[in-house]
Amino acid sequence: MKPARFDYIRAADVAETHAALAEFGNDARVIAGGQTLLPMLSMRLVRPKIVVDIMHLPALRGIEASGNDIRVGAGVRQAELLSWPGLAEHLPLLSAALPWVGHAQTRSRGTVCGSVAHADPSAEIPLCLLALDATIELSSRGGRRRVKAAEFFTGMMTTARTDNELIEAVHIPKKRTGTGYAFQEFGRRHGDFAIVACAAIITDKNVRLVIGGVADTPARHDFAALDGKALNEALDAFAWTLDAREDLHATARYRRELVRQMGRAAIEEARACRA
């Protein structure tokens, strides 16, 4: 299929993007890497009146380290972040997860913030942002605000972004001393959407486990540093709290069992990394 007719703006700057979003609202779509939007346009799942291209804006292309955060602009491709020299040192969880995002070909076009905007419940980047307490920087003609990932992802492919706002960047906390990170994923084939993905972050007193691919949004749970039978019971209880979905790839029961098995494996890997 071909997309329905739409107008196209190659934005000259961020202000022009804000102006287009203010004028057209929900009838406008922002495009950067286009790895999600172009198929949706072609299948006519979305029919915007206007598409605003931000990929050529230098102001959105940077990866900047400042204080305790790494700021990743809306024009940064997934492959660029994966090849960033500071990734393993400062963002070990994303260093482990990014190779699971699609394929080399899609990562060379797709952007980090594009995955955040799409908010697919099986996607790896939103899961990592939730695990790390990252924030999403939104801007519009009316100003600028930052929203925590836990409040940003509101449902299946829905977010807290309003129609006139641009996702301008994400701010990701740097690795903390004495903390272990691990990521694991299970899918039918490498590069497919995850049937279950999990991220674990371990400190001396706390275990954080974030699960993607099971419910409508990634699910996060913190519990005390447990081991043995107590950890199994905690994982079982967490698995039962998830509103696990069923589809042609897996039943809800199978997904819950993966949460138990992969959750424990991720926690043990993070614990080993911390040591």
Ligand SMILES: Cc1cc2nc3c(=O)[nH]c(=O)nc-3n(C[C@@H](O)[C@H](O)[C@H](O)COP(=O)(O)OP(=O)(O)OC[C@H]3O[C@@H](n4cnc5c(N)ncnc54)[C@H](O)[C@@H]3O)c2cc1C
The other form holds:
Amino acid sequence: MKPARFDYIRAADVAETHAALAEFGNDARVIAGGQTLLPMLSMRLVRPKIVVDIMHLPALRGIEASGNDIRVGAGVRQAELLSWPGLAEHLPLLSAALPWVGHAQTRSRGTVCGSVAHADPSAEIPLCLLALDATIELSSRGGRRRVKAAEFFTGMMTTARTDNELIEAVHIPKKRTGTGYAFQEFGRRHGDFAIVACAAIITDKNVRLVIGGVADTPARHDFAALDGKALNEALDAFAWTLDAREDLHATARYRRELVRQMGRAAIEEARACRA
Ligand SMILES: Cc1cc2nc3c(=O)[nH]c(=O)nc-3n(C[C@@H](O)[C@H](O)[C@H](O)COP(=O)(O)OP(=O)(O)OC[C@H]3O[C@@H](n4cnc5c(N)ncnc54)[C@H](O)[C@@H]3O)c2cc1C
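Right, and the form predicted together with the ligand of this protein, after the form predicted alone?
Below: every chain and molecule of the assembly, starting with the one above.
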């Protein structure tokens, strides 16, 4: 199918993007990598009056280390972050997860912030941001605000972003000493959206597990550091708290079993690489 008619603006600066979003609200869509938006336009799942292209704005392009955070601008493509020299040292969880985001071809176009804006419940990047307590930087004509990932992802492909806001960047906390990180995913084929994905972060006092692909948003749970039978029981209890969905890929029961098995494996891997 072909998209319905829309106007296209190649924004000259961030202010022009804000102006278009303020004027058209829900009838405007930002286009970043276009890997999700273009199929949605072609299938007429969205029919915006105007599409605002932000990919030529130098102000949105950088990956910057500042204090304890890495700031990734809205123009940064997933492949760019994956090949950033500081990735394994500062963001080991994303270093493990990014190769699972689609394919080399989609990563070479798709952006980090586009994935966050789209908020697919199986997407790897939102899951990692929730695990790491990242914040999302939103801007509009009215000003600027930062929202914690835990408050940003509000439901299936819905977020706390309002129609007049641009996601300008995400701020991701750097690796902390004495902490272990691991990411695991199960899908039909590599590059497919996850049936279940999980991230584990371990310190000497805490085990954090974040699960994607099971419920409408990624789900996060902190356990007191546990082992053996106690860990199995805690994982089982966590799996039952998830509002697991059924679809043609897997039953809710199968997804819960993956949470137990992959959760344990991810926790063990994170523990083994704690440094
Ligand atoms: C074959 C294929 C396989 C894929 N597999 C995976 C996968 O395994 N895991 C995964 O996570 N993703 C996967 N994707 C989707 C991923 O590639 C996209 O990159 C991502 O979902 C959206 O990023 P984008 O930059 O392409 O955004 P776009 O398609 O340009 O935009 C997506 C949505 O976000 C909005 N948006 C984008 N940027 C901003 C911004 N800065 N501020 C406000 N709104 C914004 C747009 O208006 C639109 O609604 C796949 C895609 C394809 C085509």
